[in-house]
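Here we start with a single chain on its own, the form predicted on its own, put down as structure tokens.
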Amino acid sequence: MSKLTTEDQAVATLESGMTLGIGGWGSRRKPMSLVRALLRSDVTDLTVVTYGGPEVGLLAAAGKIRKLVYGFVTLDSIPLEPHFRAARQGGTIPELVEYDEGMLQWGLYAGSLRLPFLPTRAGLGSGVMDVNPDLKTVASPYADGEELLAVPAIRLDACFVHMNRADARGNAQFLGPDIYFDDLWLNATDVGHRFVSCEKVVPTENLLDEGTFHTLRINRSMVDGVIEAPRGAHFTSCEPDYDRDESFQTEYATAARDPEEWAAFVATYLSGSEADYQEAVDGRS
């Protein structure tokens, strides 16, 4: 059965107050033409879980954020998401919640395997715990005794990924060097908003052309709507297909940190259909 749609109709089956999860790192791989497709709806108070870029930043300057549950915010080359501070700096994402790296990973985990939670030493005595102090810690019931941080499942209402290759019932391929968690965030999530955009859509026969099997982590029944969209992690890398655009990323983060050049640049990149992104992104002197 094809799960062939676009992004505006994935977003349209979206709702006000969801807890979305978002695919990527950083400013790599990320679903940038469904995050554009995000910006251009009425959809908003979501709870945004991710290891955070460009779309944080983005969310967050359109005030589409309530809560961010996060590892960590950054633009790679550029350390700081400039939104993102801002938004850090003025208060005005309402709840934060920020996790060591490997207890967001072991929290998207527990949520795949539909466990409350997961223990694990990871963000014991660190100053995690002093900014989440709702976490608890569980003792192991065997001889050790051992404490541990009893780390939440997060369960996601939606999420969108963005791979490299696909085939149009949702078996989908990473072909860079590190899948990112993609795969968890599909488990975690509740089934009918599974979204995994691509580079290109494939025949299911060609999906190892360019890859080996160990690349095809994500397999249809992970999935509900595959929407082909080359350029659809622009400006992030999408490795191999391109790297990132940094003289773009510089633009917008340049822009980000002005009100009055921010809304020529939404004028010129945001305030259209992807069709018209990518031509202006294309027209750039």
Contents of the next structure:
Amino acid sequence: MSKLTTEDQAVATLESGMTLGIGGWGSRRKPMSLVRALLRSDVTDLTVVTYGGPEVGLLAAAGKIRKLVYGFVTLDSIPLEPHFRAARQGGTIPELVEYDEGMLQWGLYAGSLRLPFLPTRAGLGSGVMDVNPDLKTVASPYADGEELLAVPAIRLDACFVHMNRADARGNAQFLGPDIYFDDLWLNATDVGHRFVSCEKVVPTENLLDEGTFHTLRINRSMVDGVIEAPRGAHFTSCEPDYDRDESFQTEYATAARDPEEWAAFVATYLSGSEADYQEAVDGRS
Amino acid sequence: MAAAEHRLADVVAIACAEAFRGDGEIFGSGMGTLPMLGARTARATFEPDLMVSDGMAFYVDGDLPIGGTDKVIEGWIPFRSVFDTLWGGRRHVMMGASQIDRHGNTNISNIGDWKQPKVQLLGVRGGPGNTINHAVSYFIPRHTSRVFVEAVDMASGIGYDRAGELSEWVQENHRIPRVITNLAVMDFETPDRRMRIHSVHPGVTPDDVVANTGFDLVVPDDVPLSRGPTAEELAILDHLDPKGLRFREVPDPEPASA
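If the structure you just shared is the form predicted on its own, then what does the corresponding form predicted together with its partner chain look like?
Below is the entire complex, every chain and molecule, led by the chain shown above.
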């Protein structure tokens, strides 16, 4: 059964107040076309969980984030995300959960395994404990008796990831150097709102044309909707299909530092459809 | 004053390399130009078993220059494997810090109150997990009392005092071998694990270091000079950093006015 859909149809199934996981890492292979569809929608009041990149900046600037769960937010080649900085320094994101990167993985993994928590040492003694007073520790029941941090499971109502290839049923493939944690995001999400966008939808029998079977880490039982989104990760990187668009990212970051320039950026790039966006990107001199 | 025997960036690069001495066959991970150059220099000289990455997702063999693309890949290290490696303890990372205190607590997250910071930085990233699991050294290009502070605003990396309140396991595995700046090399080789001057770079006095540090630094009676590169090491530095990026990150000091 085909699960092909569009960004706007996918977003139309979401509701305000949901917990949304976003795959990728920093400014790498982010499901940006889905994020842009979210920006066009009325969906708001979201809990966003992510290894954050520009999607955090965009959603924060649009006032859609009620709670953010993150280990970092960065544009990689531009270390500090300007909209995220402004949101943090202006106190406009009501609730924040700042974790160690590995804690976030552990929370997702616990969620995907339907466990209440997973133990780790990462985070113990650090500022993460100071700013998340609800975190609990657990004593090892074995002879060592060591006190460990119990990272609570993260379950997601919905998630977006962007892949290089997928078939129409949701078997999906990464062709770049790193899957990041994209399989975990899908596994930690309830059935119904697990969306994979991809550069190209291919017939199932062609999935191994461009990569070995090792790249098939996402199978169709993990996916509810597939969106063909060529250049859908723009302006983040999507190796080997394309690198990060550094010049566009610089334009984004520059505009994000100034309200007037930002209004112009929104008018140019973010006021129409995904096709309008891609056309505006192509039209840059 | 006679021309300095070594350029400051070369001294700093060697200090970064020296931090990895004795590490053996583990992942020597450098965040940024000088830390990466340090790990690669150590591997190219006195620490041949050290493993280094391209900064993306691969372990690279040979002496790959910074930014070089002609890689010999010897292993795959996507982020998930990085986490496995660091939780397993087979890693020594050298990273930056926007604040560091006398116990080695560091901050890359935010300046000011976390709830609504004056300046938002990166977030804690992997700092908590790194510092509790394996050796973490720091490279700080500009040694000032704004960075070397009495207390960090957010402990993204834990120092010896915080680690000291945790399990014996943590105390055995937590380690901050070196803190390297444009002025000096620091370590924590004191009975109470407070930061002390390990060596000063040529042309710098211990008083200069103290004056640029916002807490009481332990100053041994005899502070040695950081060593410069040997001729062989200098050739390796030039090979590994052909564009001289190290001189941009650590510029030559302004000559003292006559």
